[in-house]
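The chain below stands alone and is given as structure tokens, in the form predicted alone.
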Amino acid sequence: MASPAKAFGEAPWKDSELLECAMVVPETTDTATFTFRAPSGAWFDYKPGQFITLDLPVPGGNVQRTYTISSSPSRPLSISVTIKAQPGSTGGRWMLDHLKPGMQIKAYGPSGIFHNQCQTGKKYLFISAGSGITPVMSMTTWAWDSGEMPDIVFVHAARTPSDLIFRQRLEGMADRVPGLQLHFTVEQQDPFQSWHGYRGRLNQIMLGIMASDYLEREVYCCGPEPFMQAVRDMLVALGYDMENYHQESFGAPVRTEAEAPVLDDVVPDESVSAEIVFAASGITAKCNETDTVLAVARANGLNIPSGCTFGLCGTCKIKKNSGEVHMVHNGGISDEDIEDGYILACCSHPMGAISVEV
């Protein structure tokens, strides 16, 4: 019997060779997976989570766009990218409208530092939103194909259930191994279809329920920057060791460590002093950045109505007159209220001097 290398090519694919589109598979109403093969039969070697750059012949001249590989190197005869239509997209829109089986395009790579090859005995927490699911799908498929029982908690957020990319494929894997735990959350359900999963934006409470041992897991996160910022804020607030956190934006994949952005997140520091002016009461209180507005108010004899004390119920909503706070809430306040200057006292930390209407 011929070896795989003899049957399917002598060497891995190099980006000096055109890729040929072999198959286009719809995933959702605005998302499709494009599978490519090398005409020579060369096989594909890359790390789960990496990306390739495609040279796309759009009207007006070729453009180069990077796309995370959604297939796994454990299946080396082809390579796939999964494209979701984005507002203002040029390359992705052209692919969805015009790229068909048999067409050949130039590609470069693979490359990128957001990758892993799931190691036996390691525990992972994959968190993604929208088409940010593609690199963690590659990692999950790699783990599935390894033949070892994985230990993965897979958390994915989408707008509606019908927008959940790879849902059936993931459920098929999770149905057969207990080591893959799936958790989906959506902002709203589809009309006339029941939904029994989580609803609303991912928050600390959901995360604690989905992965109670999150402190022990290596986190890989991908999605829009506001989503990843919210995840980082949640993990920091929960006491997670951010040395074990890895992320990749599907908007701008990073090729080298030198290109990786510095994550300069706000982290309240107990050694840094702050001040809260309770304007309506005429009280000014000194405190630290790690103190909440609610705790400082109570320590100074002021009563701010409160309920849950972890940013869910919204009872402690108050108006902030000036200054900046660091607030990590769990859905108890709307974006509109935040824009209008309101905060939740129970989960807001003063960053310097602030004034509140209490």
Contents of the next structure:
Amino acid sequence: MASPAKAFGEAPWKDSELLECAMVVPETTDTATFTFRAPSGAWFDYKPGQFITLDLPVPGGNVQRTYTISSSPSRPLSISVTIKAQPGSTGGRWMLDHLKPGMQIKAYGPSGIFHNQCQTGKKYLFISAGSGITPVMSMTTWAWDSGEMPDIVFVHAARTPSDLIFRQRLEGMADRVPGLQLHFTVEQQDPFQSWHGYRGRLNQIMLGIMASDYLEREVYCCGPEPFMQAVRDMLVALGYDMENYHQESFGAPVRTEAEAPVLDDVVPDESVSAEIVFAASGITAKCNETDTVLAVARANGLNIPSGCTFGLCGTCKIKKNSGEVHMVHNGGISDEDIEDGYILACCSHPMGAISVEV
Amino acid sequence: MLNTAEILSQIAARPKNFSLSHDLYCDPGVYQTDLEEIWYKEWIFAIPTCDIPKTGNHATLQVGDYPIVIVRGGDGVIRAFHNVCRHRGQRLCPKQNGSSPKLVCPYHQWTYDLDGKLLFARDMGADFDPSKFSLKPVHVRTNGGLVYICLADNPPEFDRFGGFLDDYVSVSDVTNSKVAFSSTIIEQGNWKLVIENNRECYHCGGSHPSLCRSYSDNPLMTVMEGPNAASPEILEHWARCDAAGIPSRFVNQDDMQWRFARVPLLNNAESFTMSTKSAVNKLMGRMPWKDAGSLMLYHFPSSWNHFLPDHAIVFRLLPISPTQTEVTSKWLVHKDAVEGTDYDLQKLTEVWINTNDEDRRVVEENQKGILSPAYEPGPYSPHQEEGVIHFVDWYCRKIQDRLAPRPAMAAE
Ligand code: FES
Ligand code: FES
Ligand SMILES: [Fe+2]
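Just the form predicted alone so far, so send over the form predicted together with its partner chain.
Entire complex below, previous chain first.
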């Protein structure tokens, strides 16, 4: 028997040592996983969910780019990042086009506060979009490798089924343990391929079906900011305790607690008073931000036709004349209608004084 | 009311190249058979795709007893469904055209996704399984920017026709057009009389003064033998179109169920306008000349069409009763053409609004006469009414095949 090709050292890798690209594996169109090793044989010590900064020699001068690590520290012999070339990207594009096995690059880290060594007995809800899947993939692999698979509901949103990164790897794990439940939603189908998962933007109803016990789960969310914003709005509207919510933007990973962006989401507050003018009926009603327009209308003897009462069916669509509402809908209204000033009364909260055409 | 055997015997007794019997045009039993054997089994032209350009746009139509809704999904795909709520059967979308992010039943607000899945039904209990109550799909084909539907479980072959739609109609790029005007009229006449009237121009000189400014009533302009045999004007036109890469030559189904051909208008007329000049500044698709004539397409039982360089008109007929037919015409123009700047709506539409109304009157008088006990079938003109003969033969053969299928021949 030949001896192992390489002996691994005692000490963990330090970022004073260059990383050597060992392997490039295509994942989906325009997405690939780059695996690095330390030439000295050092191993990698980090927390699942953390990121690493790569110094990339793009033409015109080096750029530093941070990428969340898609491998897991439970497999410490190498470290991987999975890159999707976002439109207009320079770093990602350069890696996909030029970074080949054998090349060495400078790297810093790993660091970051978005990490989780999933504990058995606890329940998690991972929500990601696009290449935001990488840190939760790392956490999931860690959980799998620990041998005590905790309870994870894994929700991932992609553009089409063929854009689902790590689909096979995740399915391979989920096929073998009950603790990992996968739920994918796509915006569009691939031609000539049937699709049995969810379709459309992630919404509260999907979330409820995917993980009916979401209120009890610790949420880890990663994706572009508008996606995470929509997830936060949904959770807030559903009464989720945001103390248990963690997020990472794949555009701007966070190094320290101090760097973490302050999330100033609109959260209707019961103690803040608001006012709704029902213009056509000549009624002005005082209420709180936490009341829905529909509830206030009813309480004042006005009837706005409604069906689902949670922003899906669109029956309660009305025109807003002035003021701001906070609306978390579930697809019952089109972006065009919102632009034209329409709201769904059942899931709109008045922020201050508003006037509607009822 | 005729039964199957009586219908078959009247068809069998028909003198060759004579119009149909009183009953075949008027009888409720025949009407029911027409629905069941033709309208519920054949491909039917429904709408141009540009009628529902955006996600959530939908259009409805009524084929016999079947209300249908056609909707464009979030993925851009056009689907058709039975327009019937799976709760207690309410007609789901009541309007001819509408737009909404979901299909919501107006009765109890059962809410369906644009792909027909039931998303939500209030208070149906824990055992309720919404996946069992999706909208029932209807077969759809879209080619060349036109949407055809079929109610049969196993629709007849469509690919050959669909291929020609792609080749011939795509020249006009109907996908990138818009509906400039739409009109729906009810004609008090059997659907077959409406088609018969459309298939000949024997009546044009007497009935259609505005159409005859641009459209030749010479029967040789519409009756063509094949890709290499036609009147000299047409052959010349085809040669010019060939050179420009515009599919134009005569193609048809063996039984004449459909036909494509591009023919010149009279004296280099450009369009169906009173002035015979183009009605729209922006030409459609990749039409190189204003006088490219009209691509004429008909498809039994539901449609005839004209695709001109500057606009297109798609016609759809649907039977309403033994003696009533709905005719919907849509005028399509380039999607960027601006009303008032690139075209004047009145100039664009007047000729065919007149012509439709003239045809309506002709058909209604025709029906009135046929309702008389004194009516007896008369002979079609062999020079002028070959198109009518094609239709009536097609119709009789279809009914015969479906009511009394001929025994299959053993292969030899
Ligand atoms: S009632 Fe269904 S969206 Fe408001
Ligand atoms: S009939 Fe449609 S919801 Fe009741
Ligand atoms: Fe006519």
